[in-house]
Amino acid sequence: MKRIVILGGGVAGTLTANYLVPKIRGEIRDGNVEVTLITDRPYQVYEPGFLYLIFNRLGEAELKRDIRELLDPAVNIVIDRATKIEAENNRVVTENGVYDYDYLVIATGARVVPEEIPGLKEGGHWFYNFEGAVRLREALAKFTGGKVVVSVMGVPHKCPVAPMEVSFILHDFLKRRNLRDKSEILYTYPINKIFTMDPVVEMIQPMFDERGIQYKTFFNPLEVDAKNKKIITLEGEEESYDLLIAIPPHRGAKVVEDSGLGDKGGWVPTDRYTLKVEGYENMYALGDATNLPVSKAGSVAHFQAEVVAENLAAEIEGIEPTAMFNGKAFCFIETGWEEATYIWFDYYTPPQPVMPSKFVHFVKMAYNKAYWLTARGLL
């Protein structure tokens, strides 16, 4: 029988055993296969859905759903905790158990480390995991005005546009609560300009400027002093705030540093096409788990579920793997409470930004109510 474990219960492993499960259904049925999938969690969160949280525009109950409702029913489903991969024995031991494999797929995630700036944890905010979106969102409740600072504190991390995303809704939301003349909003990125990619501040930056919202690049975060409300910068800058949103530093998987795969970031060093562990045969890595140079966002693990799961259908036949992952990234961009653009590129195709619409506002709306479908492997 080949072992097929998949690590991680995010979109990307759960897309990558439900598209690949279908692919190899008689195996399975015939005891030729397993496919396990192993997660720290029984429940799967729609992260993407913390940036409607904080402004009470989803409830904690439309972004989780139970792990074994998500998954095709041929999938061993493992509840557990991954402390170590031992690649050179074709084995993840778990704080339970240990499990055997002939292929391993990592879809392990990224994590904040807001530990890594001192005085963060005291006194900022951020919305990229549950329980900081659920913090934020009472702050914001309670906000009278006053300055509100922004800040990306280190790439990569998950959802690149969020941060600008952030801004613009935090713009409306002031206005419509009468506190838009009350407040300031100053977006900081760390190189020097206000994102990574031309196409997208050259039309990002006039809209700011048309919204009053205030930027600084070269902005490197090395301390929060939170008695006294102040950024401290790598730069020798000083920025005082009343709210502080921040973007924290990400880091791969605590398993993956501690099982000696990751680089000095715990990124999975992956070949851009094929998605290989570099120097593994039996090892695929996809999502953010990665080191590629494509967004960690949601899109990007579903385009390379797709890839995976063809080349492991592929590899349990004894056919030659040949699918191979092209860059593909999608991403809706919020403008404002009502209105919103969207962005697709790739390796060989740099992003063109449409002029924002409510049209693709509510598209994304309705997306964020059809993701469980997305999950599912049906949308």
Given for the second form:
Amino acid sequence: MKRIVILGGGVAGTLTANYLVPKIRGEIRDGNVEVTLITDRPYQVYEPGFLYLIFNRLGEAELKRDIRELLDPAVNIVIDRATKIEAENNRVVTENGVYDYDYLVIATGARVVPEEIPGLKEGGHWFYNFEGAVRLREALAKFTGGKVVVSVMGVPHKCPVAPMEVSFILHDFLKRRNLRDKSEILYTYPINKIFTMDPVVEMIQPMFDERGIQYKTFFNPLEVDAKNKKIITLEGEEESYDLLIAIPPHRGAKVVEDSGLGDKGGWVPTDRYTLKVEGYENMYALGDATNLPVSKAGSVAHFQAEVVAENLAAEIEGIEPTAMFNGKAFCFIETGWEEATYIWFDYYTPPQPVMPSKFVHFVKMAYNKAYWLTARGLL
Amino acid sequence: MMEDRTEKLVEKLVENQDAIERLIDKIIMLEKTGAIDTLADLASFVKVAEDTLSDEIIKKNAELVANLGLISAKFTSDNALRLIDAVGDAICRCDKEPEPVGVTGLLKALNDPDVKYALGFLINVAKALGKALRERA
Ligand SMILES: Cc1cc2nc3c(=O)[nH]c(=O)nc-3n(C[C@H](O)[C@H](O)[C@H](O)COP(=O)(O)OP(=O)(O)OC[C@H]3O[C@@H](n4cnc5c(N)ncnc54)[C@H](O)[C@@H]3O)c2cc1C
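Could you output the structure for the form predicted together with its partner chain, given that the previous block was the form predicted on its own?
What follows is the whole complex; the chain from before opens it.
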């Protein structure tokens, strides 16, 4: 019997399982193949929802779904935390067991490490995980005006456009609460422009100007002085704030680091086309876990899952795997409380944002609820 | 002032000459085929939707679709589909009016090979259902 182990029950792991199983259902039924998904929590989190949770537009319960509801019933589900991937022995060790594999899919995502910026935990907020988002929701509800700094404190980070989105929505949020006149919004970015991609900068920068959202580039925070409410940067600048919304540094999963499979950021070195882990014929990696120079976005995980599932199914059937990832990403960009645009791009095509509209915003709102169909492999 | 604007306009037209030519061809094609009226109607429809819908309505409907979709994915997986198809056939073919059945009737029915087969199916489902329920408890 061939054993396929998928590590991680986020977008990447769930979709890989749901695309793979129908392709090899006969083999599974005949007992020739077993697909096991190991994940450390019994539910999946819809992280893009954090952007809405902080403004109380979506609740906690709406952002979680039982993993059993999302997975094909033929997948063997194990809720357990992996502690070590023993690549040389082809097995995964968890807190409660050991799982041998013929093929392993690493889909363990990324984690935020606010502790890497001294003072950030004490002095700042973020919306990149549940606890942070819930805490920020409270701070925003209590905010009565002042200077808000939205600061990107490390790259790569999940959803590259989220810092711009939060600035736009914040602008409208403060307007709706009659606080905009009493407030400043400052957006900071580490490189020499407000975003990595020029076509996006060309559209967004004038929109920031129109709304009076200020920005600083080449801004690399080193530490946060929580007591005096100041950010201190590598460039020797000091920036004061009343409310700090940080995009904390990210790292790959702990199990990847502990298994010696990550680079210095904990990202798994991965072939940009085949998605095989470099140096291993029977290991794939996808989603936020990889070192690929593509956005850390759910949509990327989605397009990659199609490739990994197709190639794994081919290997099982003894066919040469030929599917290749073309770098495709798709991101909505909320440009206010009720308007949005979107971009898509791949290794060969640069992004080209469309005019922001209410319609695109509605599509995003609907997607926030219908996302679970994507996880199930239906949308 | 006016000249300034005209100059800018001409500049823009020249800069985008290719795109504008392609656009004009498309507009002519749309007008000739009458599709432009349909497009205008469609735009009005989208506009009405935009003006009357709200985040709340969108969320509710999308949630409904998501829930139906997740459930239907299970009922339309190949094995479930085969069994549900059989249930559908049984309901369609069963044109007898139901009669009350007591214990004796039940025992008698158990002699019927078709009933036996269906019972086997129900027991299989009950077994799998028990497991699924326990997993969710
Ligand atoms: C605020 C915010 C907004 C976003 N907005 C968008 C957006 O608009 N569009 C978009 O496309 N993307 C967006 N994203 C990004 C998107 O959420 C991620 O890219 C996506 O979740 C990546 O999926 P993944 O499966 O690779 O990782 P994850 O979703 O992080 O899943 C990893 C899984 O592995 C499990 N795991 C980790 N370690 C272990 C272990 N040792 N043992 C067992 N299980 C383990 C975790 O519990 C988790 O379930 C956003 C993210 C954030 C934070």
